[in-house]
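Presented as structure tokens, the chain that follows is alone, the form predicted on its own.
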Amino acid sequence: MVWRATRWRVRSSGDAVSDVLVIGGGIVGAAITERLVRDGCTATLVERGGIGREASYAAGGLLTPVHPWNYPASMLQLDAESLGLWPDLVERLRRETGVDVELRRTGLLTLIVTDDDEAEADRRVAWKRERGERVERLSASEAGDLEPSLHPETRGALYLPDLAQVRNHRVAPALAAAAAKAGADVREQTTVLGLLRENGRVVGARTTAGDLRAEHVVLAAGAWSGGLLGDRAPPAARTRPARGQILLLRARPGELQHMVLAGDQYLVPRADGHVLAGSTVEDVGFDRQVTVSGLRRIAASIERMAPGLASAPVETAWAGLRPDTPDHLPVLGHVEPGLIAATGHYRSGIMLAPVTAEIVRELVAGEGRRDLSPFDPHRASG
């Protein structure tokens, strides 16, 4: 499916040429394309399936790292910059496409349910306050007063009132629509078969729609990125899939008012009353099946966090494949001449899409004004 043709330059061979070819139509690839065309580039975006239907669809939409105190400083800097870009992005999408991606500051309750949580709570409060971020340590009764749906045996919670969420499944299609409106060529159902190289430089890609050439190629194909690089992939860029299963519950609007996190499990309330419950992290290869064992784990976590939701109807369940890397950090930078990687975001793709788009714009423009060494495709990686 072709959304809209861009301004093509045509070589004598008849191959289409644009400034940038972006491979991968998830939230990261769509954000990159939208940012580049706003900067005056001609851009082509190719997606093997539908825009935003892979990992970007199977996410909770939390605009925060799950456990930020465990992140390296380099990731926290990216997170902070990206969070600051989200409000303008949301307004631009509403203005350009009419799509409301529902940026909502619902706050997050990180539950204290184990002895380890108790031991860590004060350190985590101090960590947040050192950074000037609002946080409160709530007793069990205070947490219950703030969020009556919580399990009565919850020991307490850390309350982070400023944390926000988006309806993640709306974002990538809206970004692609905005990019197309600005002149990008957005192609769904177009599989990349391999990269084109000439004189030691990547100059495009072979696809099921023919050869597409560009001055710069951006690899943003999520878990499939490493496979497209093949034997040329540096160790840090050998992405692999990490399956995440998720449930969508149909609850009453306001039944759950805050995002809730316990360990790696979360509940995310939407404005219309739906609640996302997730998620698993599974090393099962390229398998997107929903399993009984995965749903059982999620259902058990719902009962531990907010038992009243255990009786809510299940509207649907699905799974996505997060793009993981050996050190769980993104891959951002030049892989080889003509080829830029913007992949491997693991559990942070929604959060980091806006700043990743800015980074790729800088790389395409040759500005090189930031230190990307922690995310370099050729970094040492465990």
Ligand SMILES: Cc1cc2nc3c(=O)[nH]c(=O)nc-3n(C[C@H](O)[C@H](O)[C@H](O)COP(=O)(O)OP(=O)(O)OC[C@H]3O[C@@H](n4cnc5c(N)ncnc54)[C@H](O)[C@@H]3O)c2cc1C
The other form holds:
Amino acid sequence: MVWRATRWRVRSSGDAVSDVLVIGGGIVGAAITERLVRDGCTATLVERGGIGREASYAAGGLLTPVHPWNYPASMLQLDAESLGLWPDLVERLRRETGVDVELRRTGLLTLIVTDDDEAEADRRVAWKRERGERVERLSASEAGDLEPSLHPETRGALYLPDLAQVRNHRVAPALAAAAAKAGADVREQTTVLGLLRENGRVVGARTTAGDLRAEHVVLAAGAWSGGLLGDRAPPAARTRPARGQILLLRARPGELQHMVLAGDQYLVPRADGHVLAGSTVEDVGFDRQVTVSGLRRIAASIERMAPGLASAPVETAWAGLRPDTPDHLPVLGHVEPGLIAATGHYRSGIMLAPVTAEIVRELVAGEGRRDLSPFDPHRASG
Ligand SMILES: Cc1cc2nc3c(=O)[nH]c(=O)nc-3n(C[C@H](O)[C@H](O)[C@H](O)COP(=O)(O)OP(=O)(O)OC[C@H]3O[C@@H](n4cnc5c(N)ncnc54)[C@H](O)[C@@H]3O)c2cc1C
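Having seen the form predicted on its own, could you now give me the structure of the form predicted in complex with the named molecule?
Below: every chain and molecule of the assembly, starting with the one above.
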């Protein structure tokens, strides 16, 4: 589907050329396109399937890392900046497209389940408070009062009242619609087959709809990004898929009010009563099937966290492929002249989409004002 014709410039050679060609219409590519056209660029967004149907659909929509204490300072800084950009983005999408992506501060209860959680709880409280975040350590009965669905044997919880979520599957389509409204050329069902290079510079892409040329090409093809670079991919930019499965329950609205986390497993209550339960992290290649063993693990975690939900009807289940990298950090920066990577967001791409769009805008504009070395495609990578 072609959403809207772009304002093409025509070179003297006769080739149509836009300022920026964005490859991949997930939340990252759509956010970048929307940001660039708002800045006055001409931009084309090319998506192999439908906008936002891959990892960006499959996610849980938590706007927080699952275990922030395990992240390097450079990532925490990106997280903080991105979180600050979300409210404006949500407002803009509502105004420009009428779509409500349901940014809701439902708060998060991190359950104290293991001896290790118990031992770490005070340190984590201190870690959060040092960063100026509100956090409380709750006893078992306080946690139960706040969230009656919790397992009666829950030992306690850390309560983070400010943490938020979005209805992630709505975000990329809304961003693409806003971008198209502002003049972007959004092309679905158009596959990039390879990059066009001339005189040592990437100048566009070969697609199933012909060649598309641009001054800058942005690679935002999620788990598939590394494949498009082929042998030229620097090690840090060799993205690989990390499958995650989600089970969607249909509970009563309000039955679960807070996001709940235990270890790596979480429950995310939507405003309409749906509860997402997830997720697995599996190294199975480009396979996004839902499996019995994956669902069994998720079902067991529901029973451990909020056993009452075990009798809620299952609406559906799905899986998506997170774009992982060897060091699990995003890849943001020039891969080669003319080609900017904006990929590898692994478990944080929903949260990081707004700041990623801002970073790409700066790179396109040639504003070298931030240190991107931890995310450099050419960094030494584990
Ligand atoms: C189960 C699960 C739970 C998650 N939970 C969270 C969460 O709670 N919070 C969070 O922040 N993140 C979460 N994530 C991670 C997040 O979903 C990803 O980091 C993010 O969606 C990556 O966005 P993307 O646009 O880079 O990739 P994608 O959404 O995968 O988009 C890439 C797009 O590129 C397209 N493409 C690929 N190759 C080509 C080609 N050759 N030509 C044209 N188009 C191409 C694809 O079709 C796809 O639409 C979760 C992920 C999963 C799977």
